[in-house]
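Just one chain follows, in the form predicted on its own, and it is written as structure tokens.
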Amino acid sequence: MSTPLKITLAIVAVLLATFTIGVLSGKIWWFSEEPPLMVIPDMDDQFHLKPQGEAHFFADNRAQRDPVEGTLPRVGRTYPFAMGDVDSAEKYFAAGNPLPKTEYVLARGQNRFNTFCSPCHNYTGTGDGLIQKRGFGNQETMNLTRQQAREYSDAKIFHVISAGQNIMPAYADRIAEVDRWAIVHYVRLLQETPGTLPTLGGHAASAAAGSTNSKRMQ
């Protein structure tokens, strides 16, 4: 076998070889939305449900489960109020907001703002989200910008997220404690210039998406 024969047999099992590998890994040259044939998938493909859609599997066919009875997170506590405990809520909480108004606090309260609120009350909490335009829901109540809102004190505002109120379901099992003061600090925020998206400190925006630091909130 000749030298230049040799070296192109070579230069196809090479590429050949690097074809192969790239189409089983699924990361080049896949263009099929199945997924790609793994030797050892390690878990990558599995059955998943969607928030808020159906699970057969469940009685109740809800795919979203609250959390079983009698249990508690692991950094945190239960909500000690109902819905209709506004009253008891601002007694308890009559010392206000915890938190301090700072760059970071109002960046994390609009990271969780975004993921958890803006469906319903739109980014600038107009009310007009995603979930009002289809048709659910009110769109006066859910303006967190109207007068009677920004007449809420921080209390009830807090109350409201970790309890629900109206067709607004309960978010203590949701969202961590501290969070949800941060979202009343940048609810705050959102009403001072009603209908707005305030700007906020990149590096404090970027390092509030992170995971939940209580001591750097504090």
Given for the second form:
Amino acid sequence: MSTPLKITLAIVAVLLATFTIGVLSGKIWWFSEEPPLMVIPDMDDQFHLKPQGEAHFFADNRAQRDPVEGTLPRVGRTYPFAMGDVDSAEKYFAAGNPLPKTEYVLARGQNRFNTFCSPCHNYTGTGDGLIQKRGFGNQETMNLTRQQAREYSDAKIFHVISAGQNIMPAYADRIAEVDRWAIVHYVRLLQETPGTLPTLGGHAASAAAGSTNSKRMQ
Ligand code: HEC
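Okay, that one was the form predicted on its own. Can I see the form predicted together with ligand HEC too?
What follows is the entire complex, opening with the chain shown before.
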């Protein structure tokens, strides 16, 4: 075998070996979305539980766990009031919504509302979301545009979002404080024109558009 041929073969062998090791180690990944074959396992592919899934490891069989007592969120602060402590919350947040009711804030509120609240309360806030229709809760108390809810203070609505109310779960550890206030502004807007979707920035907040409308802002 001539020397140039030997050199060419050596280069091809090195390239092939590099490619194979690259693929196996997961460093060359562009041709597949599948997790790489782990020769030396690292943390790319690991066992995890899905939030709404089952986990028999825990006594209540729920995969989603509450934050460990006494721990603090990395961003923001923990919500200080228990579900039933509406009076303290109303006193503490007596100043009302700290955010200005601008179009940007409303669009953010709409985006978060459509994501977190519409499954139960529907996009219009009328309480007949998909989950309610399938038997969760009763539409009357879930209707955010009913007279009683319209008379709630901003602080009370913020409190319900943060700490929950009866069977409604608390969202303080899932939605940032500033976003919860943006949602309060949006709930107010839904209450102004019950049963209709508000128009923001010239676009009607349709169920489909509403949830994608402000994706940029996430
Ligand atoms: C898992 C379903 C569910 C989700 C998601 C949910 N809620 Fe609720 N919500 C309820 C139920 C059920 C009630 C009625 C509780 C009761 O009977 O007092 C309720 C009640 C309320 C009330 C009080 C209404 C009243 O007239 O007393 C407000 C305000 C409220 N929700 C706002 C929100 C907002 C804002 C979000 C999104 C951040 C949200 N909820 C997400 C189920 C849900």
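Numbering follows the first chain given and starts at 1. Note that the rigid core is defined as the largest set of C-alphas that superpose within 1.5 Å between two forms. Predicted model, so just to flag it, every value in this text is computed and none were measured.
Once the rigid core is used as the reference frame, the Cα position of residue 60 differs between the two forms by 2 Å or more.
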